[in-house]
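Here's a solo chain for you in structure tokens, the form predicted on its own.
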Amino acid sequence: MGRKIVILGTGGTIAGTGPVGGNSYTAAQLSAEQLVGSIPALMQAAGGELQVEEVARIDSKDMTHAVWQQLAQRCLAHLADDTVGGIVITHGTDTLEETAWLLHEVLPADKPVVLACAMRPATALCPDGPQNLLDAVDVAAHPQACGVLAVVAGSIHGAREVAKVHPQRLDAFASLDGGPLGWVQAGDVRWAHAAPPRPAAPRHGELLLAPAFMAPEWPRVEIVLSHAGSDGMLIDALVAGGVHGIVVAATGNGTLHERLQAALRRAIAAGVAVRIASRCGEGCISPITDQAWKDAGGLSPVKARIRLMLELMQP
């Protein structure tokens, strides 16, 4: 018998309820135990050993750093347990890619941590959550799976590439340039390249044991959009308000409005860290080597924000 699978609940649409067949619903209404109990096939997919724990019950649009702290700590504890083979996290779709990237940056990657979600609530006429959750358990139990993954609509995505690309359709997630790492078909896990890539050691793994990670307040990092008519006033206001870091979702290949550039230079002079990402959905910008600010290393603006927060926590 294989090692057990742990399911950590955080709420989301997958645990939402509303009128059957209706367009309205409220996320995060079912407990993790209720959600898992409604899908008998999960026990078989987990190899007969399944543990359920509720970390939070929220709509993921309301995700907080405090929930991230608790979730990361619970993942770390279970990953250190030799009886655990993998973890599945039920999550809302809105901030799934952010949670996946945070966990990727801090958790050891030798076992799988798989995020599952849904675009339809549990009470929909044809809910997608049960199949997504079943597929996620299949992946978490797979002997080759490792690192932080997301399983949605039959596709397996890596934490770095995964992004929500559509507000409504069931296959709302994509891996953009890289494509999915694999697929789940009728319980069978099929990898795109014979086996999944082995993730490197987490970039900020030591932070999980540091006081800065568990502090009530994390470094304040905000995202600003470069657009036609940008004047830099928002940058100046953020600096005046005590911001620690700014990520700019720049146009094209990391280009910035000239007035925004001037404001960013003032921010850097005031001690604020600045990273430049692209507001384009695909591709990554060329490395920035001739400016006072740095590029985001190909990350999306929301993932660049998370990395910068973690960098600013370093002693």
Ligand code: SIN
The other form holds:
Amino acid sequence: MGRKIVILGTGGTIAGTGPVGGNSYTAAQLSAEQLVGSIPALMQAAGGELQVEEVARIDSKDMTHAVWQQLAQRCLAHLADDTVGGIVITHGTDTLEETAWLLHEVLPADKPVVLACAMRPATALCPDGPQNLLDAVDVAAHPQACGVLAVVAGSIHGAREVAKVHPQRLDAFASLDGGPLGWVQAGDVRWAHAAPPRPAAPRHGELLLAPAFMAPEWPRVEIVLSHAGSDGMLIDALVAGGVHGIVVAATGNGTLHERLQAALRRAIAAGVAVRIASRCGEGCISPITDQAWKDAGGLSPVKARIRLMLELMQP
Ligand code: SIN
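Okay, that is the form predicted on its own; can I get the form predicted together with the named molecule now?
Below, the chain from earlier opens the complete complex, with every other chain and molecule after it.
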């Protein structure tokens, strides 16, 4: 008998309901059990054994660090369980890329941890959630799959590249800078490269067991945009408010409005960590080696924020 697939529910539009066939809906209404129970084909895709747990039932725009703590701990426990072959997480689309990146950074994911979502609620005339969830289970049960992945509209995305790029269309996600890792269609998983990539050891894996990760408050890291007309007011206010880190979503190749720069120097002098990401959706900025601030290693601003929080948790 194969190993079981665990489905962890967190809510999202995939568990959303509204008037049948209508456009309006409320996210995160169905329990994980109800959602999974409405798709009988999941059991066969899972190879006969499925376990369902609800970690949260939220609209993912309201994701909290507390839910992330709990989700990461449940994933860690299931990854360590020899009877589990893979994990699927049902999630809202709005912060899916952030959760994927956090889990990638902390989990020893030598098995697949696959995020699934939907752009239409379960009560839509033609919901996309059931197929996306079935596809995610197919990927989680695939012998070559591992690491944190997202499966949406038939494409398999890696945690680093995946981003929501459209507010409405069904195929709302893309793997920026690299293309999808593979595709899944009618139960058939195809990898884009001869061997699917194996995830590197998690950058912050040891943190999962550290008190700092489970603390009620995580280091406060905020994102500030550099834009026409920027000045240092927000930076100074954040420093006065006790922020620990600032990620700047900079223009182009990591360039900053000249009026932001003095405020960022003041922030650094006050002990605040500053990282520079680009507000461009694609591409990786050149390393910054000659400034008081550092580049964010080519991460998007939201993923750079997560990495900086994890860095600041290190003892
Ligand atoms: C959410 O992110 O929970 C709501 C929106 C969605 O899932 O598409």
